[in-house]
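Next comes just one chain, in C-alpha coordinates: the form predicted on its own.
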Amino acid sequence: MSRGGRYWVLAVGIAAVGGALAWAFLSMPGFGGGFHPYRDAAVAAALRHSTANVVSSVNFDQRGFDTLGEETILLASVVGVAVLLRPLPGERHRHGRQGGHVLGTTRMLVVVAVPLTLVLGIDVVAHGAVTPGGGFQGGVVAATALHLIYVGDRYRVFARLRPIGLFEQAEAAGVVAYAAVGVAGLAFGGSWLANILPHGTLARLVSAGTVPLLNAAVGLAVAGSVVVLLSHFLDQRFLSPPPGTRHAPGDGTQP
(Lines of atoms letter the chains of each structure in order from A and count residues from 1; the text may use other names and numbers.)
(Lines give C-alpha, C1' and ligand atoms only; values in the text may rest on other atoms or scores of the structure.)
Protein backbone atom coordinates (compact mmCIF):
# COMPACT_ATOMS: atom_id res chain seq x y z
CA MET A 1 0.00 0.00 0.00
CA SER A 2 1.27 3.44 -0.87
CA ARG A 3 1.94 6.16 1.68
CA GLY A 4 -1.16 8.06 0.53
CA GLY A 5 -3.31 4.94 0.91
CA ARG A 6 -2.07 4.42 4.46
CA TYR A 7 -2.94 8.01 5.30
CA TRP A 8 -6.47 7.50 3.95
CA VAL A 9 -6.92 4.36 6.07
CA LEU A 10 -5.64 6.26 9.11
CA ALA A 11 -7.99 9.18 8.42
CA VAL A 12 -11.01 6.88 8.09
CA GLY A 13 -10.12 5.11 11.33
CA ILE A 14 -9.65 8.38 13.23
CA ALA A 15 -12.95 9.72 11.88
CA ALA A 16 -14.83 6.55 12.86
CA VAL A 17 -13.40 6.38 16.37
CA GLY A 18 -13.81 10.13 16.87
CA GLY A 19 -17.43 9.98 15.75
CA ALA A 20 -18.18 7.06 18.08
CA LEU A 21 -16.59 8.88 21.03
CA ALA A 22 -18.49 12.08 20.28
CA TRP A 23 -21.78 10.16 20.08
CA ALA A 24 -21.02 8.39 23.36
CA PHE A 25 -20.13 11.61 25.19
CA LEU A 26 -23.20 13.45 23.92
CA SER A 27 -25.44 10.55 25.01
CA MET A 28 -24.13 10.45 28.56
CA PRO A 29 -26.50 11.49 31.36
CA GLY A 30 -25.96 14.83 33.01
CA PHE A 31 -23.26 15.11 35.67
CA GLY A 32 -24.50 14.74 39.23
CA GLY A 33 -27.80 13.12 38.32
CA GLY A 34 -29.53 10.63 40.56
CA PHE A 35 -30.31 8.07 37.85
CA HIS A 36 -27.77 5.22 38.12
CA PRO A 37 -29.38 2.05 36.73
CA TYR A 38 -26.11 0.18 36.26
CA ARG A 39 -25.03 0.90 39.83
CA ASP A 40 -28.34 -0.32 41.25
CA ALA A 41 -28.28 -3.48 39.15
CA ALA A 42 -24.64 -4.25 39.97
CA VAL A 43 -25.06 -3.86 43.73
CA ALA A 44 -28.21 -5.99 43.76
CA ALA A 45 -26.50 -8.75 41.76
CA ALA A 46 -23.47 -8.68 44.07
CA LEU A 47 -25.67 -9.08 47.14
CA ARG A 48 -27.56 -11.97 45.55
CA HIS A 49 -24.30 -13.87 45.13
CA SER A 50 -22.88 -12.83 48.55
CA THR A 51 -20.02 -10.81 47.05
CA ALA A 52 -19.10 -8.00 49.42
CA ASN A 53 -16.69 -6.40 46.93
CA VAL A 54 -19.01 -5.15 44.19
CA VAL A 55 -16.08 -4.44 41.86
CA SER A 56 -15.03 -8.10 42.00
CA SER A 57 -18.63 -9.10 41.42
CA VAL A 58 -18.71 -7.00 38.24
CA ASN A 59 -15.30 -8.22 37.04
CA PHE A 60 -15.65 -11.93 37.74
CA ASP A 61 -19.37 -12.61 37.91
CA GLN A 62 -21.49 -10.13 36.02
CA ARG A 63 -18.97 -9.34 33.25
CA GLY A 64 -16.54 -12.23 33.57
CA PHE A 65 -16.15 -12.63 29.80
CA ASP A 66 -14.79 -9.06 29.54
CA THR A 67 -12.23 -9.87 32.23
CA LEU A 68 -11.07 -12.90 30.24
CA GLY A 69 -10.49 -10.52 27.32
CA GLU A 70 -8.43 -8.20 29.51
CA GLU A 71 -6.35 -11.12 30.75
CA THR A 72 -5.77 -12.24 27.17
CA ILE A 73 -4.64 -8.70 26.23
CA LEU A 74 -2.06 -8.83 29.03
CA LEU A 75 -0.86 -12.22 27.82
CA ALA A 76 -0.54 -10.94 24.25
CA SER A 77 1.39 -7.88 25.47
CA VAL A 78 3.91 -10.04 27.31
CA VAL A 79 4.34 -12.23 24.24
CA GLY A 80 4.95 -9.11 22.14
CA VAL A 81 7.61 -7.83 24.54
CA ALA A 82 9.29 -11.25 24.60
CA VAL A 83 9.47 -11.26 20.79
CA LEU A 84 10.78 -7.70 20.56
CA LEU A 85 13.42 -8.15 23.28
CA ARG A 86 14.63 -11.62 22.35
CA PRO A 87 18.45 -11.85 22.25
CA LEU A 88 20.03 -11.20 18.87
CA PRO A 89 22.63 -13.56 17.40
CA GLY A 90 25.92 -12.90 19.17
CA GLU A 91 24.41 -11.28 22.27
CA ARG A 92 25.27 -12.82 25.62
CA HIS A 93 24.79 -12.02 29.29
CA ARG A 94 27.46 -9.95 31.00
CA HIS A 95 28.59 -11.44 34.30
CA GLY A 96 31.32 -8.94 35.08
CA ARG A 97 31.15 -5.71 37.04
CA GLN A 98 27.66 -4.26 37.00
CA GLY A 99 28.45 -1.05 38.79
CA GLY A 100 26.81 0.53 41.80
CA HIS A 101 26.87 -0.41 45.46
CA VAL A 102 23.98 -1.66 47.58
CA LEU A 103 23.87 -0.26 51.09
CA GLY A 104 23.61 -2.65 53.99
CA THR A 105 20.45 -0.90 55.19
CA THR A 106 18.88 -1.45 51.77
CA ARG A 107 19.68 -5.14 51.90
CA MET A 108 18.19 -5.41 55.37
CA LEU A 109 15.04 -3.57 54.30
CA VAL A 110 14.64 -5.88 51.31
CA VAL A 111 15.03 -8.99 53.50
CA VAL A 112 12.13 -7.73 55.62
CA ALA A 113 10.02 -6.41 52.75
CA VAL A 114 10.14 -9.44 50.43
CA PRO A 115 8.15 -11.90 52.59
CA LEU A 116 5.77 -9.18 53.76
CA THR A 117 5.08 -8.10 50.17
CA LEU A 118 4.53 -11.69 49.05
CA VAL A 119 2.09 -12.37 51.89
CA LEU A 120 0.31 -9.09 51.15
CA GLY A 121 -0.09 -10.06 47.49
CA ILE A 122 -1.54 -13.45 48.38
CA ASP A 123 -3.86 -11.82 50.93
CA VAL A 124 -5.14 -9.30 48.37
CA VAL A 125 -5.91 -12.11 45.94
CA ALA A 126 -7.54 -14.36 48.56
CA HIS A 127 -9.78 -11.58 49.92
CA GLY A 128 -10.67 -10.14 46.52
CA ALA A 129 -14.35 -11.04 46.93
CA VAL A 130 -14.55 -9.55 50.42
CA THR A 131 -12.41 -6.41 50.53
CA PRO A 132 -11.00 -3.99 47.91
CA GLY A 133 -8.45 -5.75 45.77
CA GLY A 134 -8.46 -8.90 43.70
CA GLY A 135 -6.44 -10.95 41.28
CA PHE A 136 -5.06 -8.10 39.19
CA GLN A 137 -3.84 -6.02 42.13
CA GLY A 138 -2.64 -8.98 44.20
CA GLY A 139 -0.78 -10.47 41.25
CA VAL A 140 1.18 -7.26 40.71
CA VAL A 141 2.02 -7.02 44.43
CA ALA A 142 3.20 -10.64 44.54
CA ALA A 143 5.41 -10.11 41.48
CA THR A 144 6.86 -6.99 43.09
CA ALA A 145 8.08 -9.11 46.00
CA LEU A 146 10.38 -11.04 43.69
CA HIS A 147 11.77 -7.94 42.03
CA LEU A 148 12.64 -6.42 45.39
CA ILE A 149 15.42 -9.01 45.46
CA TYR A 150 16.98 -7.23 42.49
CA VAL A 151 16.85 -3.94 44.42
CA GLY A 152 18.67 -5.46 47.38
CA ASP A 153 21.22 -7.60 45.59
CA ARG A 154 22.96 -8.15 42.31
CA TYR A 155 21.34 -9.32 39.11
CA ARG A 156 22.91 -12.77 39.18
CA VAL A 157 21.35 -13.57 42.57
CA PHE A 158 18.00 -12.35 41.33
CA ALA A 159 18.28 -14.39 38.12
CA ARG A 160 18.94 -17.61 40.05
CA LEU A 161 15.75 -17.10 42.08
CA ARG A 162 13.64 -16.36 39.00
CA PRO A 163 13.09 -19.45 36.81
CA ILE A 164 11.48 -17.85 33.77
CA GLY A 165 10.09 -21.12 32.46
CA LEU A 166 8.16 -21.70 35.69
CA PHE A 167 6.59 -18.24 35.58
CA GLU A 168 5.68 -18.64 31.91
CA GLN A 169 3.87 -21.85 32.84
CA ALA A 170 2.13 -20.06 35.74
CA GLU A 171 0.96 -17.33 33.38
CA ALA A 172 -0.49 -19.89 30.96
CA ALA A 173 -2.00 -21.93 33.79
CA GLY A 174 -3.86 -18.88 35.10
CA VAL A 175 -5.44 -18.19 31.72
CA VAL A 176 -6.37 -21.86 31.25
CA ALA A 177 -7.83 -22.05 34.78
CA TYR A 178 -10.01 -19.00 34.12
CA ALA A 179 -11.30 -20.52 30.89
CA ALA A 180 -11.89 -23.86 32.67
CA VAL A 181 -14.14 -22.19 35.26
CA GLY A 182 -16.04 -20.62 32.37
CA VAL A 183 -16.51 -23.99 30.69
CA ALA A 184 -17.69 -25.51 33.98
CA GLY A 185 -20.29 -22.76 34.27
CA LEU A 186 -21.43 -23.48 30.72
CA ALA A 187 -21.68 -27.22 31.42
CA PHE A 188 -23.42 -27.08 34.78
CA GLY A 189 -25.10 -23.66 34.82
CA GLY A 190 -26.18 -23.18 31.24
CA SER A 191 -24.07 -20.08 30.52
CA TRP A 192 -20.42 -19.14 30.23
CA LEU A 193 -18.87 -18.38 33.65
CA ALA A 194 -22.15 -19.05 35.44
CA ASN A 195 -21.70 -18.84 39.22
CA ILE A 196 -22.38 -22.50 39.96
CA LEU A 197 -20.78 -22.90 43.40
CA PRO A 198 -22.51 -22.24 46.75
CA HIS A 199 -22.46 -18.51 47.49
CA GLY A 200 -21.78 -18.83 51.21
CA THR A 201 -22.24 -15.97 53.68
CA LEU A 202 -21.65 -12.34 52.75
CA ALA A 203 -18.27 -10.92 53.88
CA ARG A 204 -16.85 -14.36 54.74
CA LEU A 205 -13.59 -15.51 53.15
CA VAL A 206 -15.29 -18.51 51.54
CA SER A 207 -18.17 -16.82 49.77
CA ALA A 208 -19.24 -15.44 46.37
CA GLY A 209 -19.20 -18.83 44.62
CA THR A 210 -16.76 -18.92 41.70
CA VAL A 211 -15.44 -15.36 42.26
CA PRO A 212 -12.55 -16.47 44.54
CA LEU A 213 -11.52 -19.12 42.01
CA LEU A 214 -11.44 -16.57 39.20
CA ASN A 215 -9.55 -14.15 41.44
CA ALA A 216 -6.92 -16.83 42.08
CA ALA A 217 -6.64 -17.65 38.38
CA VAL A 218 -6.16 -14.00 37.46
CA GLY A 219 -3.69 -13.47 40.30
CA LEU A 220 -1.60 -16.41 39.06
CA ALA A 221 -1.67 -15.16 35.46
CA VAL A 222 -0.90 -11.55 36.35
CA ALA A 223 1.97 -12.44 38.71
CA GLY A 224 3.52 -14.66 36.07
CA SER A 225 3.01 -12.03 33.36
CA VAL A 226 4.60 -9.21 35.36
CA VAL A 227 7.61 -11.34 36.32
CA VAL A 228 8.16 -12.44 32.71
CA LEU A 229 7.65 -8.90 31.41
CA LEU A 230 10.12 -7.23 33.78
CA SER A 231 12.56 -10.11 33.39
CA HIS A 232 12.86 -9.46 29.67
CA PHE A 233 13.60 -5.79 30.31
CA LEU A 234 16.22 -6.64 32.94
CA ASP A 235 17.78 -9.30 30.73
CA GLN A 236 18.07 -6.76 27.94
CA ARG A 237 19.84 -4.40 30.33
CA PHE A 238 22.58 -6.96 31.00
CA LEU A 239 23.14 -8.25 27.47
CA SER A 240 26.39 -7.56 25.68
CA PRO A 241 25.79 -6.53 22.05
CA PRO A 242 27.31 -8.56 19.21
CA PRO A 243 30.98 -7.86 18.44
CA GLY A 244 31.50 -4.77 16.32
CA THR A 245 28.32 -3.04 17.51
CA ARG A 246 28.76 0.61 18.44
CA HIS A 247 27.69 1.52 22.00
CA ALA A 248 25.29 4.36 22.64
CA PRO A 249 26.47 6.84 25.29
CA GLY A 250 25.14 5.95 28.73
CA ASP A 251 23.75 2.54 27.72
CA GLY A 252 25.68 0.86 30.55
CA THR A 253 27.50 -1.64 28.33
CA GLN A 254 31.20 -2.37 28.51
CA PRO A 255 33.39 -1.84 25.43
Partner chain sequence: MTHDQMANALLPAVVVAPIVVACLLLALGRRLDRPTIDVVAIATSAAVATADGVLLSAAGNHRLVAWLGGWRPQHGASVGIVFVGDQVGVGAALVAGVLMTCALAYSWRYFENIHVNFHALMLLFLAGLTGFSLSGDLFNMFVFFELMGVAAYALTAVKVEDPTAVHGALNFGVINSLGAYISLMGIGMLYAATGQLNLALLSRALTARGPDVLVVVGFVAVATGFLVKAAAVPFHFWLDDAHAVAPTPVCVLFSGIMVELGLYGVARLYWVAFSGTLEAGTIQRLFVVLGVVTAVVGSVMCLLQRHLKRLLAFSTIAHTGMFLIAVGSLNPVATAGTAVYVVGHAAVKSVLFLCAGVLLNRFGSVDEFTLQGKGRDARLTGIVFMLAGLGLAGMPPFAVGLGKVMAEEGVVRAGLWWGPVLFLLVAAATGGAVLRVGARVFLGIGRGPGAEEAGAMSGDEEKRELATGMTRLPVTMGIPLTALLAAGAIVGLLPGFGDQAALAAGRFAGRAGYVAAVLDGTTSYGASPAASAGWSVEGIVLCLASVGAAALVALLGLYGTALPRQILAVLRTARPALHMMRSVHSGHIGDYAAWLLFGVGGIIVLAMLPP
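Compare with the form predicted on its own: the form predicted together with its partner chain:
A single chain, with no partners or molecules, comes next.
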Protein backbone atom coordinates (compact mmCIF):
# COMPACT_ATOMS: atom_id res chain seq x y z
CA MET A 1 0.00 0.00 0.00
CA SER A 2 1.26 3.48 -0.73
CA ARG A 3 2.08 5.86 2.08
CA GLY A 4 -0.97 7.99 1.27
CA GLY A 5 -3.29 5.00 1.21
CA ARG A 6 -1.97 3.87 4.56
CA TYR A 7 -2.59 7.28 6.12
CA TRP A 8 -6.17 7.28 4.83
CA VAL A 9 -6.87 3.85 6.30
CA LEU A 10 -5.33 4.98 9.57
CA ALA A 11 -7.24 8.27 9.59
CA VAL A 12 -10.56 6.46 9.17
CA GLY A 13 -9.62 4.06 11.95
CA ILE A 14 -8.54 6.80 14.34
CA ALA A 15 -11.64 8.85 13.62
CA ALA A 16 -13.94 5.91 14.40
CA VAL A 17 -12.06 4.56 17.40
CA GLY A 18 -11.25 8.00 18.77
CA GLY A 19 -14.85 9.12 18.53
CA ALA A 20 -16.09 5.98 20.23
CA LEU A 21 -13.43 6.20 22.94
CA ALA A 22 -14.26 9.84 23.67
CA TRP A 23 -17.94 8.97 23.92
CA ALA A 24 -17.18 6.05 26.22
CA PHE A 25 -14.89 8.19 28.42
CA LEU A 26 -17.82 10.55 28.96
CA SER A 27 -19.75 7.82 30.73
CA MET A 28 -16.76 6.70 32.80
CA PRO A 29 -16.76 7.65 36.47
CA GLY A 30 -15.16 11.09 36.61
CA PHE A 31 -11.43 11.44 37.29
CA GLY A 32 -10.60 11.37 41.00
CA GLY A 33 -13.90 9.85 42.08
CA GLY A 34 -14.39 7.50 45.02
CA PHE A 35 -15.85 4.41 43.29
CA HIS A 36 -13.23 1.67 43.83
CA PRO A 37 -14.84 -1.55 45.08
CA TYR A 38 -11.77 -3.71 44.45
CA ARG A 39 -9.63 -1.17 46.31
CA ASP A 40 -11.87 -1.37 49.37
CA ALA A 41 -11.60 -5.15 49.47
CA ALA A 42 -7.88 -5.20 48.68
CA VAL A 43 -6.97 -2.72 51.42
CA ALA A 44 -8.93 -4.73 53.99
CA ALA A 45 -7.23 -7.93 52.81
CA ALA A 46 -3.79 -6.33 53.04
CA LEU A 47 -4.49 -5.25 56.61
CA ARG A 48 -5.61 -8.74 57.53
CA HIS A 49 -2.25 -10.05 56.30
CA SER A 50 -0.33 -7.18 57.96
CA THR A 51 1.08 -5.89 54.70
CA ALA A 52 1.78 -2.18 54.92
CA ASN A 53 2.45 -1.72 51.21
CA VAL A 54 -0.92 -2.58 49.71
CA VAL A 55 0.54 -2.71 46.21
CA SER A 56 2.91 -5.45 47.37
CA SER A 57 0.02 -7.23 48.98
CA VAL A 58 -1.86 -7.19 45.67
CA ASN A 59 1.21 -8.21 43.67
CA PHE A 60 2.56 -10.95 45.90
CA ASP A 61 -0.37 -12.13 47.95
CA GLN A 62 -3.80 -11.40 46.55
CA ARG A 63 -2.85 -11.62 42.88
CA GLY A 64 0.41 -13.48 43.30
CA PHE A 65 -0.24 -15.67 40.29
CA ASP A 66 -0.09 -12.62 38.02
CA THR A 67 3.42 -12.01 39.28
CA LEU A 68 4.43 -15.60 38.62
CA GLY A 69 3.14 -15.10 35.09
CA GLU A 70 5.04 -11.82 34.84
CA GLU A 71 8.31 -13.45 35.94
CA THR A 72 7.69 -16.18 33.40
CA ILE A 73 7.22 -13.58 30.68
CA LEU A 74 10.52 -12.05 31.69
CA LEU A 75 12.18 -15.45 31.60
CA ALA A 76 10.69 -16.21 28.19
CA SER A 77 11.96 -12.92 26.82
CA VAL A 78 15.46 -13.52 28.16
CA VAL A 79 15.56 -16.98 26.58
CA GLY A 80 14.04 -15.50 23.44
CA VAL A 81 16.66 -12.76 23.19
CA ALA A 82 19.39 -15.35 23.77
CA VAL A 83 18.03 -17.36 20.87
CA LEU A 84 17.54 -14.36 18.61
CA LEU A 85 20.93 -12.77 19.24
CA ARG A 86 23.03 -15.91 19.04
CA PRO A 87 25.92 -15.49 16.63
CA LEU A 88 25.01 -16.34 13.07
CA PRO A 89 27.15 -18.71 11.05
CA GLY A 90 30.14 -16.62 9.94
CA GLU A 91 29.95 -14.15 12.82
CA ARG A 92 33.01 -14.19 15.03
CA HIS A 93 33.76 -12.74 18.41
CA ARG A 94 36.24 -9.94 17.87
CA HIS A 95 38.85 -9.47 20.50
CA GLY A 96 37.68 -6.53 22.52
CA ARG A 97 40.10 -3.95 23.77
CA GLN A 98 42.37 -5.45 26.36
CA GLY A 99 41.49 -4.55 29.88
CA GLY A 100 44.17 -3.59 32.38
CA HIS A 101 44.31 0.17 32.06
CA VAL A 102 41.24 0.97 34.05
CA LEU A 103 41.22 4.69 34.74
CA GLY A 104 41.24 5.98 38.28
CA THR A 105 37.80 7.50 38.04
CA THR A 106 36.30 4.30 36.74
CA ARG A 107 37.96 2.34 39.48
CA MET A 108 36.51 4.79 41.98
CA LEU A 109 33.12 4.28 40.45
CA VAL A 110 33.45 0.55 40.71
CA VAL A 111 34.69 0.65 44.27
CA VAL A 112 32.19 3.17 45.60
CA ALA A 113 29.11 3.23 43.45
CA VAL A 114 28.70 -0.44 42.78
CA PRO A 115 28.46 -1.67 46.37
CA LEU A 116 26.27 1.30 47.24
CA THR A 117 23.82 0.63 44.43
CA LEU A 118 23.86 -3.05 45.20
CA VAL A 119 22.98 -2.39 48.83
CA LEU A 120 20.29 0.04 47.74
CA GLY A 121 18.80 -2.64 45.47
CA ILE A 122 18.81 -5.25 48.19
CA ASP A 123 17.27 -2.75 50.59
CA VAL A 124 14.47 -1.97 48.15
CA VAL A 125 13.79 -5.70 47.77
CA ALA A 126 13.88 -6.34 51.51
CA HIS A 127 11.42 -3.57 52.34
CA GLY A 128 9.04 -4.44 49.55
CA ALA A 129 6.23 -5.28 51.95
CA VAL A 130 6.66 -2.06 53.91
CA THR A 131 7.76 0.83 51.69
CA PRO A 132 7.45 1.61 47.99
CA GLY A 133 9.41 -0.78 45.84
CA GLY A 134 9.91 -4.49 46.02
CA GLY A 135 11.45 -7.40 44.22
CA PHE A 136 11.06 -5.97 40.79
CA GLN A 137 12.37 -2.45 41.37
CA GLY A 138 15.15 -3.66 43.67
CA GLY A 139 16.18 -6.34 41.21
CA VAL A 140 16.55 -3.81 38.43
CA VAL A 141 18.57 -1.49 40.69
CA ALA A 142 20.88 -4.34 41.69
CA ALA A 143 21.37 -5.29 38.06
CA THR A 144 22.14 -1.66 37.24
CA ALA A 145 24.84 -1.72 39.92
CA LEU A 146 26.72 -4.33 37.97
CA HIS A 147 26.26 -2.39 34.80
CA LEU A 148 27.69 0.80 36.22
CA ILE A 149 31.00 -0.89 35.59
CA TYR A 150 30.21 -0.56 31.92
CA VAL A 151 30.44 3.21 32.24
CA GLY A 152 33.84 4.13 30.85
CA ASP A 153 33.73 1.35 28.28
CA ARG A 154 35.60 -1.18 30.40
CA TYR A 155 33.96 -4.14 28.82
CA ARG A 156 36.73 -6.53 29.75
CA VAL A 157 36.51 -5.78 33.44
CA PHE A 158 32.85 -6.02 33.10
CA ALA A 159 32.88 -9.37 31.34
CA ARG A 160 35.08 -10.84 34.04
CA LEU A 161 32.80 -9.62 36.80
CA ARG A 162 29.80 -11.01 35.13
CA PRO A 163 29.74 -14.79 34.81
CA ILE A 164 26.66 -15.05 32.62
CA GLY A 165 26.02 -18.70 33.36
CA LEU A 166 25.63 -17.88 37.02
CA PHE A 167 23.14 -15.12 36.34
CA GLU A 168 21.12 -17.39 34.09
CA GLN A 169 20.93 -19.87 36.92
CA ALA A 170 20.01 -17.15 39.41
CA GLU A 171 17.19 -16.10 37.17
CA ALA A 172 15.85 -19.64 36.84
CA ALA A 173 16.31 -20.20 40.57
CA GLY A 174 14.24 -17.10 41.32
CA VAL A 175 11.29 -18.37 39.31
CA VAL A 176 11.62 -21.87 40.80
CA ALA A 177 11.74 -20.36 44.30
CA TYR A 178 8.55 -18.45 43.58
CA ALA A 179 6.85 -21.63 42.40
CA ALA A 180 8.23 -23.48 45.45
CA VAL A 181 6.55 -20.99 47.79
CA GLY A 182 3.43 -21.64 45.73
CA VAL A 183 3.70 -25.40 46.25
CA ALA A 184 4.33 -24.88 49.96
CA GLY A 185 1.10 -22.91 50.08
CA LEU A 186 -0.68 -25.86 48.51
CA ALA A 187 0.90 -28.36 50.87
CA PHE A 188 0.37 -26.43 54.10
CA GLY A 189 -2.40 -23.97 53.30
CA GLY A 190 -4.63 -25.88 50.94
CA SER A 191 -4.19 -23.69 47.85
CA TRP A 192 -1.44 -22.60 45.50
CA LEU A 193 0.46 -19.57 46.76
CA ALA A 194 -1.53 -19.44 50.01
CA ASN A 195 0.12 -17.04 52.47
CA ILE A 196 1.03 -19.67 55.05
CA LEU A 197 3.62 -17.91 57.22
CA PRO A 198 2.70 -15.91 60.35
CA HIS A 199 1.76 -12.41 59.26
CA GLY A 200 3.59 -10.54 62.02
CA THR A 201 3.04 -6.88 62.82
CA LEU A 202 2.14 -4.28 60.22
CA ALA A 203 5.06 -2.18 58.92
CA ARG A 204 7.81 -4.35 60.42
CA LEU A 205 10.57 -5.67 58.17
CA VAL A 206 9.49 -9.22 58.87
CA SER A 207 5.75 -9.06 58.30
CA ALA A 208 3.18 -10.00 55.71
CA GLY A 209 3.97 -13.73 55.75
CA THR A 210 5.28 -15.02 52.42
CA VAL A 211 5.37 -11.58 50.77
CA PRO A 212 9.04 -10.85 51.64
CA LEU A 213 10.03 -14.34 50.47
CA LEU A 214 8.28 -13.87 47.15
CA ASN A 215 9.84 -10.42 46.89
CA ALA A 216 13.27 -11.94 47.33
CA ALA A 217 12.54 -14.60 44.71
CA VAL A 218 11.42 -11.95 42.25
CA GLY A 219 14.42 -9.79 43.09
CA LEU A 220 16.74 -12.67 42.26
CA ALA A 221 14.93 -13.49 39.04
CA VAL A 222 14.77 -9.87 37.90
CA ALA A 223 18.39 -9.04 38.71
CA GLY A 224 19.51 -12.16 36.83
CA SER A 225 17.23 -11.44 33.89
CA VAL A 226 18.25 -7.82 33.44
CA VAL A 227 21.95 -8.66 33.58
CA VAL A 228 21.58 -11.47 31.05
CA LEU A 229 19.32 -9.41 28.81
CA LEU A 230 21.71 -6.47 28.71
CA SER A 231 24.70 -8.73 28.24
CA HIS A 232 23.25 -10.18 25.05
CA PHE A 233 22.89 -6.69 23.62
CA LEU A 234 26.35 -5.66 24.86
CA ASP A 235 27.92 -8.74 23.32
CA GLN A 236 26.55 -7.77 19.93
CA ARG A 237 29.11 -4.98 19.80
CA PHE A 238 31.88 -7.53 19.85
CA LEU A 239 30.57 -9.62 17.00
CA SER A 240 32.12 -8.93 13.64
CA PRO A 241 29.41 -8.72 11.00
CA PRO A 242 28.95 -11.91 8.98
CA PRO A 243 30.48 -11.72 5.52
CA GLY A 244 27.99 -11.01 2.74
CA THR A 245 24.86 -11.07 4.79
CA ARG A 246 22.48 -10.23 2.04
CA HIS A 247 20.48 -13.29 1.38
CA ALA A 248 20.43 -14.76 -2.10
CA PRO A 249 17.62 -17.20 -2.88
CA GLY A 250 18.71 -20.81 -2.75
CA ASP A 251 22.19 -20.16 -1.40
CA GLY A 252 23.36 -23.65 -0.64
CA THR A 253 19.99 -24.91 0.43
CA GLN A 254 19.33 -26.82 -2.75
CA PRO A 255 20.24 -30.47 -2.52
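Between two forms, the rigid core is defined as the largest C-alpha subset superposing within 1.5 Å. Positions refer to the first chain, counted from 1. This one's a predicted model, so the numbers in the text were calculated from it and none came from an experiment.
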Rigid core superposition, residue 190 Cα moves 2 angstroms or more between these two forms: no
